[in-house]
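The data below hold one chain only, encoded as structure tokens and taken in the form predicted alone.
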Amino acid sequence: MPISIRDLHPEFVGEVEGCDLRRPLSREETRRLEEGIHRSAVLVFHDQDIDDLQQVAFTTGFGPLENQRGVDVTPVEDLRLKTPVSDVSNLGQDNKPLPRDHRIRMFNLGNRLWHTDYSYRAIQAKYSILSGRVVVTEGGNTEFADMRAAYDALDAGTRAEIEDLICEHSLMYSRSKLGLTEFTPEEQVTFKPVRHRLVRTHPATGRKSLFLAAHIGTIVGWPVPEARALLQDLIEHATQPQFVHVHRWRPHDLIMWDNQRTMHRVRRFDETRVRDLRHTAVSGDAPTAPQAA
């Protein structure tokens, strides 16, 4: 059965059929999926009962694997997974839900804020892939915002005002919004702010979009309060219902999305329940803005 993609949210989210990720994809199948994500930005695959190595093989079909170290505060010796896959679960090494006051759990609560993956790196990851191994039946939905449509809906004056603005992104900014302000010297180096354009042009489609995230702390050259007020206005604009798709997880769903054109967040759920999702990403190609010295 050849791959087909059905619109769930026109020109934003597509549902993929005829694809079994337990086996290697052909070059033609990979090309078809990349065409699909250029059009839709988010692709949903159902019934993909895969393991970590199969997820890595699928990811690397689209480019080099993004380095997962330095994306959280989990010490190497405390990692639950021993594969190149990032752990996006609520579990500790004993495979039980983390205690409510555990630092790793509190850090991961930042995923409930609207964000885009790896914007806290000078070269952002291109695509993210998230596999739902064990999902919860209530809550835990993942929401996606279409940053292209949000940009198009801005008035001409706002588009002109923000066209050349540069923002600073850091995990320390997003976590400080949750009250997490203590970082080790090593974490402060790892999470050093990086710069990105507020308006970006997609390299494959040429279409402009907003580049927003909870990781943004300021706009270069602006007073911080003024910058954060504008950024809050833009995030509120970009996350209006008409720009947002809600994914309600089923067991073994897999989602692939383009970080260059989307924001996303996870919603609250009962964290006494096991929720085991695993993440991989395709490395990006170039920075969007020159970096500070």
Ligand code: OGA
Given for the second form:
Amino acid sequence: MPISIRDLHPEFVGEVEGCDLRRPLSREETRRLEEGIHRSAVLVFHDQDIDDLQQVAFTTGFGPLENQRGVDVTPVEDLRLKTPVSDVSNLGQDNKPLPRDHRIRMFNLGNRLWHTDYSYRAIQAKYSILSGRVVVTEGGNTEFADMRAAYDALDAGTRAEIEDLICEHSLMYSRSKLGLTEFTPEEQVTFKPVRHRLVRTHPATGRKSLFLAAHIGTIVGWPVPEARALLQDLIEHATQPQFVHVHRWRPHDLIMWDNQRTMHRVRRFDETRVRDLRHTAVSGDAPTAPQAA
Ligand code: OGA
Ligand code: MN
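Can you return the structure of this protein in the form predicted together with this ligand rather than the form predicted alone?
In what comes next, the whole complex appears, and the chain from above leads the way.
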């Protein structure tokens, strides 16, 4: 069956049919999906009962696999998964939900804030792929916001004001918003802030979008409170219901999204239940701004 993509939210979210991710995709299928993600920034696949290595194989069809080290505070010896995927579960090495005040759990709560993945790297990974192995039936939805539609809806004055602004992103900024302010010297090196444009142009479509994330701590050259107040206004604007799609997980759903034009967040759920999702990503091509000297 050839791949078809049905609009769930026109020009923003598509549902893919005719794709079995347990086997390698042909070049033509990969091309069709990439064309699909340039039209709809979020692609939803159902009934994909895959393992970690099949997820990696699917991911690398689109480009190099993004390095998953340094995306959280889990020491290597404490990793639950030994495969090259990122663990987006609420579980410890014993496969039981982590204690409430566990540092890894508290750090992972950052996913509840609107963000885009890997913006804390100088070259942001372009696509994220999230596979739902065990999902919860209540809460735990993942929400996506269309940063291109949000940019298009800005008034001309705001567009002109923000056109050339540069922001600083770091995992320390997003976590400090949750009250997590202590980082080891090694983490401070890994999480050193990087710079990105606030308005970015998509390398494939040439369309502009807002580049926002909880990881942003300030705007270069601005007083921090003024920067944060503007960023808060823009995040409020960009996450109005007309720009947001809510995904309610079914077991074996897989979502692929373009970090270059979306934000996302996970909603609250009962963390005594198991939620086990696995994340991989495709490396990006270029920085959006020069880094500080
Ligand atoms: C991610 C992420 C949200 C979720 O994997 O990047 O933000 O629903 N996940 O777990
Ligand atoms: Mn994320």
